[in-house]
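Here we start with a single chain on its own, the form predicted alone, put down as structure tokens.
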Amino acid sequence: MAITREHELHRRRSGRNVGLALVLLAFIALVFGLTIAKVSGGSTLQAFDHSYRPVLDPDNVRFQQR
């Protein structure tokens, strides 16, 4: 048996590796798409940074839209 000859085990492993690569690429595309969808809001994207902002306070009627 020659060393350069491909064994059946290598073909099966190669098929599983391609499948795993496709699953990982799909997951990366999903996370990227969700990130773009969340960030595309732009001005509505505000996080809690330990400082008071009246815009985020629902009880502050001065800044609420009528």
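Values in this document were obtained by computation on a predicted structure and should not be read as measured data. Heads up, when I say rigid core I mean the largest set of C-alphas that superpose within 1.5 Å between the two forms. Numbering follows the first chain given and starts at 1. Compared with the form predicted together with its partner chain:
The two forms, fitted on the rigid core, differ between these two forms by less than 2 Å at the CA of residue 21.
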Contents of the next structure:
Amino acid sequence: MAITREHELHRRRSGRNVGLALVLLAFIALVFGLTIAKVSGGSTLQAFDHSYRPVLDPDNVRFQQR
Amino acid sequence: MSDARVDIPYAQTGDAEFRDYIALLKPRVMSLVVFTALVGLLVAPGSLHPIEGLAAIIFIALGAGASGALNMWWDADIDAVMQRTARRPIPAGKVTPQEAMSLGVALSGMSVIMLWLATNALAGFLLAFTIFFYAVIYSMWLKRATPQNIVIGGAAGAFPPMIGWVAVTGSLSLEACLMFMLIFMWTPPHFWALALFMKSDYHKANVPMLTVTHGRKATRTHILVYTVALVPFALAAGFTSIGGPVYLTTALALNLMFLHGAWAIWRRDEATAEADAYRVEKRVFRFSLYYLFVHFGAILVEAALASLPAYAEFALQFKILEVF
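Pass me the form predicted together with its partner chain as well; I've looked at the form predicted alone already.
Shown next: the complete complex, the earlier chain at its head.
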């Protein structure tokens, strides 16, 4: 049987739960953003994706510069 | 520690709302913390990634909120008898003291670790020290032990711009110390002006406020002395890398007005003050809020103007303390 009676208490609890959910989501977003900022060090993130990319190989870049 | 604290069971009026937990973090104090920390962070030499800067401000604010929650937990007994604080979540029965304490401890740990990870260890350490200072040294010890509680406790509120600065530079400097001293020396006259017209409250709560222990005439003298002592620090910041002609002009005007207000408070006696319902004391208290906001606003304006080469060159001749 479904609970149909709404009490003021339910409104408070619901408000608390929504508030906490938003805080947690904001925290996740902040930690994610912080991780990206720390890892990238201000530049665009690039990585090998299953295939060799000479432009990302430091040895290759040094060789080209010589 | 003082043993004056009385454990009072607070009648629970029902489940707390989300905003009651926010109220535990003292959002109004937080706004000052956010502003001053932001100024410290923006005017510091060097740069942070915007996300790191945002994270630093959020965690400094959260640390301040955590110490606010710990303060409300410890001071619930005196909050309950003071008119100004009786509606705070614990004395109002909305949040239990244990909940406030848990929230304070959890947020303290989280904010310190996150600030350390987001910026550097010194910033994290300073935030931890600030929370310790406000929650333990001020709330648990000095507030109930000495009428100088406000003076020492003011240090807790003075750390945020320093932490903002350290978050960027990783080290302390004269500028960071002067921003600290500006708030530290401003706190006593600001709170004692409040204590003068909220007298029954502190008296009722048996908090050794200067007005209660040394009398109101002595408090008026203290306000004047601390305001005079504040002036050199406020002006000295104008001769460092964060200052310049705009800051110096603003600081000069603000300090003259604050001195005038402190002088007016000192000259008044109780009969005159009571006759006009503490009009001057209230005016000086309100002005002291603007005093701090405008000082830090002027520091920010100087940083913005520094991007104009002509102004930067002109301002350079004022920065005689920059070598330190």
